[in-house]
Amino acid sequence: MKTLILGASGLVGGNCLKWFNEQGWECLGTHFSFETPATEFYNTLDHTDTSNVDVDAFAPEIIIHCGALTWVDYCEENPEESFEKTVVSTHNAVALAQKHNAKLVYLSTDYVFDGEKGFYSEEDQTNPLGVYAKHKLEAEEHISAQLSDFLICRITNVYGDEIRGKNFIARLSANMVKGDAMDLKLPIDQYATPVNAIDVARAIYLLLDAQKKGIYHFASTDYLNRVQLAERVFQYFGHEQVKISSVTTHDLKQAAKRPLNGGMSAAKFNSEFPHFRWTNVDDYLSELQHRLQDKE
């Protein structure tokens, strides 16, 4: 299948590009603000940009939209940019899908919920709390209103291998390995279901291969707050110069409201793909530890 991956230089997009290539699919991965050797430039905000790779010549059958502005506090203080990079980019992805009669896959978030319940299912009522969350839901609603053949895959606390190592687990692991002194003040009341980006790619591939449609939640077996997540990393790479302190979300005075009891249930996906195994945080950290030891 000819698959266009928008935002393929990021964590989820990069893992999708890697996995889909390994399955023998013909892929075109694009970047906007961060270039990699495996991606081509494509401005998701302006289809007429003369620097854009020729997507029309590629003629995608599937479009996976991974590009996003995920810095929620920045979004809260810069709503116009948030709207442009989340909603406008999605409108453009929808237009591309319509032009090429392609299936659209959109990566969304548990932030579309208010965090009162936790372990959200696809049928639960959405109630976004902040700018980022509202824009993600607005993008979802535009997709479902304009397209009949789409997948909306909601994820949260994604971690794993990526070129920049920006995700929380990868960044924290790298800093601990370097021996950096750290005084981490982390919220003890923000819970989520971390998921490995390569599992997200594997799950999307199965949904596409089975020609599934609609909304799906992805989640592994971990349900952790930020303190517990950091402590899990500490078990593998910690040292005496790392201090982890528990604070509340209120203490942090973050610009954007967080869904405190977040996370999702993958029961729907699991019931349709009972042989699929989600990896967990320990699986990733153990593998990372072995990789680092092999380099020594």
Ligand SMILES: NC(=O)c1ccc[n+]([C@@H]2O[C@H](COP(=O)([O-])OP(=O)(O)OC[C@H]3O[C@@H](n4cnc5c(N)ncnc54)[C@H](OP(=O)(O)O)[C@@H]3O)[C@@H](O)[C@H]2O)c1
Given for the second form:
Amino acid sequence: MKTLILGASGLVGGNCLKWFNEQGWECLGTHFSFETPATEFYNTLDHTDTSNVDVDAFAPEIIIHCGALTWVDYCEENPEESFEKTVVSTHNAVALAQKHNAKLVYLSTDYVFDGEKGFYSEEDQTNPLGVYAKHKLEAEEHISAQLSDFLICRITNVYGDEIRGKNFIARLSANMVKGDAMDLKLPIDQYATPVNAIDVARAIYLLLDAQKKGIYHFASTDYLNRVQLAERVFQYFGHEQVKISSVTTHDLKQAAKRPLNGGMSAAKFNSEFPHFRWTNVDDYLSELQHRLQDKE
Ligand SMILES: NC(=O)c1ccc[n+]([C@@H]2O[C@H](COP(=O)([O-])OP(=O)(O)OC[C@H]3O[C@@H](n4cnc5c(N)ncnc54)[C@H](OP(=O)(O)O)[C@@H]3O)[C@@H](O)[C@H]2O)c1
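Structure of the form predicted together with this ligand, given the form predicted on its own:
Complete assembly follows, chain above in first position.
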């Protein structure tokens, strides 16, 4: 299948590009500000940009829209930019899907919920708390109003291999391995279901291959707060110069409100794909440890 991956220089898009290529699908992955050897420039906010790769010539049958501004506190303080990069970019991705009669896959988040309940299912009532969250929901609603053939995959706390190594687990592991002194003050009351980006790619691939439609929640077996997540990394790469202490979200005074009791239930996906095995944080960290040992 000809698959256009918008935002393939990022964590989720980069893993989709890798996995879909490995499955033999013809892929075009795009970057915006961070050029990679595997991607071409494309600005989701301006289809007339003369530097854009020619997506019309590629004629995608599937478009995976991972292009986004994911920094929630920045979004809270810059709502216009958040609107552009989340809602307008999705309007443009929908228009592109309509033009090519392509299926659209959109990556969304547990932030569309208020974090009162946790382990959210696809049927649970949305109630976004902040600007980023409201814009993600608005983008979802636009897709479901305009398209009949789409997938909305909600994820949270994504980790895994990525070129820039900017996700929480990758950053912590890299800094601990370097031997950096760290004094981490992390919220003990923000719970979620971390998921590996390569599993997100594998799950999307299965949904597409089976021609599924609609909303799906992705999650593995981990249910951890930020302190527990950092402690997991510490178990593999920690040293005496690393200090992890707990604070509350209230103490952190972050600009954007967080859904404290977040996370997903993947029961719907798991019932439709009973042989799929989600990897977990320990799988990733122990594999990373082996990889680093092999390098030595
Ligand atoms: N990571 C998580 O924990 C998480 C959780 C829930 C939901 N999600 C959702 O998953 C999706 C992917 O997230 P991610 O973690 O992979 O984000 P990411 O690593 O920050 O990647 C974002 C991608 O968007 C691209 N991009 C930004 N502005 C663009 C523009 N104007 N035109 C084209 N591309 C643009 C970036 O390109 P450059 O870097 O080249 O500029 C990058 O490739 C997002 O929709 C996000 O909301 C992620």
